[in-house]
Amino acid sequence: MRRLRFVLGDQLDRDLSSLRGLDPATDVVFMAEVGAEASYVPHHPQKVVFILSAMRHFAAELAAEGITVDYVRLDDPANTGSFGAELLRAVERLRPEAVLVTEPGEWRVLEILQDARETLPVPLTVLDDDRFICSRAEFATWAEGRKSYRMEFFYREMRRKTGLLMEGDAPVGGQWNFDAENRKPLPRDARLPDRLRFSPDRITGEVMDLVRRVFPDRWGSLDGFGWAVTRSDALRALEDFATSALPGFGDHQDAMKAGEPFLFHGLISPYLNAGLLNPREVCLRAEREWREGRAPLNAVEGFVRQVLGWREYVRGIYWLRMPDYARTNALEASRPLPAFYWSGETEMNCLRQCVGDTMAHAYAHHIQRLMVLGNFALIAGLAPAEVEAWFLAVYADAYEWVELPNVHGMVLFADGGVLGSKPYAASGAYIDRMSDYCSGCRFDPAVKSGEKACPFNPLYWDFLIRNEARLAGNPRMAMPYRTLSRMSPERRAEIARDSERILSAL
């Protein structure tokens, strides 16, 4: 039987379910660069280049195996610009007896495939995506009957399932989670590792020229593009992280430093989310560094928790709760996204630094995203849909299945506590403790009110006041609400005035 095997741009894995059992004599792999996918949000040009170049390299590797690849480029004059129409054209062109595709990561794309199934003259089969350690069905079984979906309990199940960082039935080191050891500021004299980056090859250069031509006004810089675009280079990036950065990752994973966007972080999430790496091999590589005595347990456990725990967990939440999940707005936040998220033009140095890193690299690490960019969005009451569209557009690793639960649930608490047990709101003191951003800012985190005060300070308390009826009963918010209960009416009025001045200036 002649089969058309449709591979999406974030499925660049030779062991993909839709590629198994492929017969090079009869089957054809179909891949398409379509304008709708590059434009449904204004993706950072580095993100577009990374995905298109990785797709082209993957197609070339398949062709080198003797596999027939039908590949539609973005600038093909006949390209209709949509997955559904291109799939129909491919079926009409190649006359297969059936189409196979691995389930997409996003609800939106699944709907496109379901619509295409109605128009195709041949059957379309959607196969499970078993690149993840926890299947959608397995997560749904775990979640069934639970009053709350706490990641920590899911993570322990994944440790037991995989045996990662386990000694028999017990976690190595006698505890499941070493997060309390992973919150240290970066010392002034800390030696940071040089991180492996990759120079664009001929294919990447062609894609860069294409993206500049087709999307000339896209936000973000292509200068300094350094992402791996092949599995072999992604493996080199993983090796570089494991040997040079992982030992320092645990202690300082929450730290931030001006002009140093990478620090000790993995820089492999784009490769995981596009299929160039798989989560099991990534976790095993990190575990080996601990077992062979080259990285401390708190670093390795913290990294494994992000991949085996958090990444698998947010995917599970996404598919369990969509499509209604995206429409929730538990805190009734509605303020438009401020222009400085795009321009970087703000007197708040922490925000300026994080937007600048994002613009330059299509990357910011998780604390920059959560506790600076996300924290401001939360306490300023920015509209969830606008914040989520921004995060989806600007990061090279952002796909809706991973971005939406992270931003909607953890950053904005818009799901009312489905994903996280409390809002991650903080004043300027947190940013001052975990970074050097405040030393280069005209605002002072030690000042609580007035023109000199860090805007995070009044906005933090204003957020608590605005949402007192919704949040005061949350056990994890008891301490700040006890402090708030002791504030005089005059202090509350001062907070309201300062917050209104800041927010009206946005």
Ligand code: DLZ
The other form holds:
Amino acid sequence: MRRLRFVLGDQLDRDLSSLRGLDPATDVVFMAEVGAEASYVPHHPQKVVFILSAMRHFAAELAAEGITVDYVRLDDPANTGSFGAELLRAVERLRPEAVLVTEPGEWRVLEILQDARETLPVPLTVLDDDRFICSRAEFATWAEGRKSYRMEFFYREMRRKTGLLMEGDAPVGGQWNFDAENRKPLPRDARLPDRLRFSPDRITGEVMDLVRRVFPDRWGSLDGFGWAVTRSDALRALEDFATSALPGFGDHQDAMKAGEPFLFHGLISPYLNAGLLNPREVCLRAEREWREGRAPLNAVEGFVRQVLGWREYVRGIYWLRMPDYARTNALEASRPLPAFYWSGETEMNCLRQCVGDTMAHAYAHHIQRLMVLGNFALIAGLAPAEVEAWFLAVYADAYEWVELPNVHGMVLFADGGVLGSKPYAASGAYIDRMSDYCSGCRFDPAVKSGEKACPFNPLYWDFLIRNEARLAGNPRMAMPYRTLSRMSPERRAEIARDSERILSAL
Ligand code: FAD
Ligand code: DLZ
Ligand code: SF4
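Next up, can you give the form predicted in complex with the named molecule of this protein, since the form predicted on its own came first?
The complete assembly is shown below, putting the previous chain first.
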């Protein structure tokens, strides 16, 4: 039986469910570069180049194995530009008896495939994506009957299930979580590891030319493109992280430094999300560094928690709650996204730095996304849909299944507390403690009101005041609301005045 095996751009894994049992004598792998996927948000050109180049490399590797790959390029004159129409064209061209595809990461693409099923003359089977450690069904079982979902409990289940960092039934080191050790700012004289980046090869160079030609006005720089586009290079990147940066990952996980976006971070999310790396192998690689005495437990446990805990958890929440999840707006935030998220032109140095890193690398690390770019969006009351579209466009690792829960849930609390128990709102003091941004800023994090005051300060209190009815009853918000309750009417009026001035100037 001749099967068409449709592989999407973020499914570049030789062990993918839709590639299993492939018979090279009869079956054909189908891949398509389509304009619609590059344009449903204006993706950073590094993201588009990364995916298209990784797709072309993957197709070439399959072909080298003797597998027939039917590959439609973006600039093929016959390319219709969408998954649905290209799949139909492929079925008409190749005449398979059945089509197999691994479930897509995004709800949007699942709907496209469901629509395609109606028009295709042959059956289309959607298979589980077992690259994840926790299947959608397993997550739904875990979630069933729980009043609230909390990542920490889910994570413990995943540790037990995988045996990662376990000694029998107990967590190694006697604790599940070593975060208390992981909140150190970066010392001024800290030595940062040199990070392995990759020069574009011939295929990547061709894709860069193509993307420049087809999407000439895209926001974001292509000049510094340094992502791996093959599994073997992604493995080299993992090895580089494990041996050079992982030991410092825990201590400085939350630190930020001007001009240094990578610090001790993994730089592996684009590879994990596109299928070039697998979450199990990534966790095992990190665990080995601890077992062999080269990396401390706080670093390795902190890292494993991100991959085994957060990454699997947000994917579980996404599929459990979509499509309604994206539509909620629990804090009724409605302000338009300020232009500086694109231009970087703002006097707030922290935001300028984080937008600049994003523009240059299609990357910013977690705390830059959460506590600077996200925190500002939260306390300024920016409209969730606009913030989400920005985060989905600008990062090389962004797909809705992981972006949406992080932005809608973790950052904006627009889900009303499904994903996290409280909003991560913070004033300028947090950014000052964890970064060197404030020393290069025209505002002062220690000043609470007036022209010189760090805008995060009045906006933080204004956010709490605006949302008092919704948040004051949250036990995890008790402390700031106690402080607020002691605030004089004059101080409250000052906060309202300063916030109004800042917000109306956005
Ligand atoms: P490291 O800091 O080295 O962490 C290791 C790995 O853990 C990451 O590669 C990633 O796979 C995983 N991880 C860490 N935190 C999370 C998390 N909160 N959710 C899911 N996985 C996590 N991650 C994406 O992959 N795609 C996104 O579109 C995305 N959008 C985000 C938006 C916001 C507002 C926030 C706060 C976080 C977002 N994250 C997203 C999570 C996290 O910021 C990135 O995974 C991380 O910065 C990637 O860089 P790294 O590989 O150097 O990560
Ligand atoms: C993100 C993306 C882009 C930019 N381009 C393509 C493409 O041309 N062809 C393709 O198969 N996939 C692409 N992707 C990834 C898809 O958007 C991805 O499969 C969905 O986001 C589902 O997770
Ligand atoms: Fe950001 Fe405020 Fe620090 Fe300026 S003073 S860098 S606005 S936190």
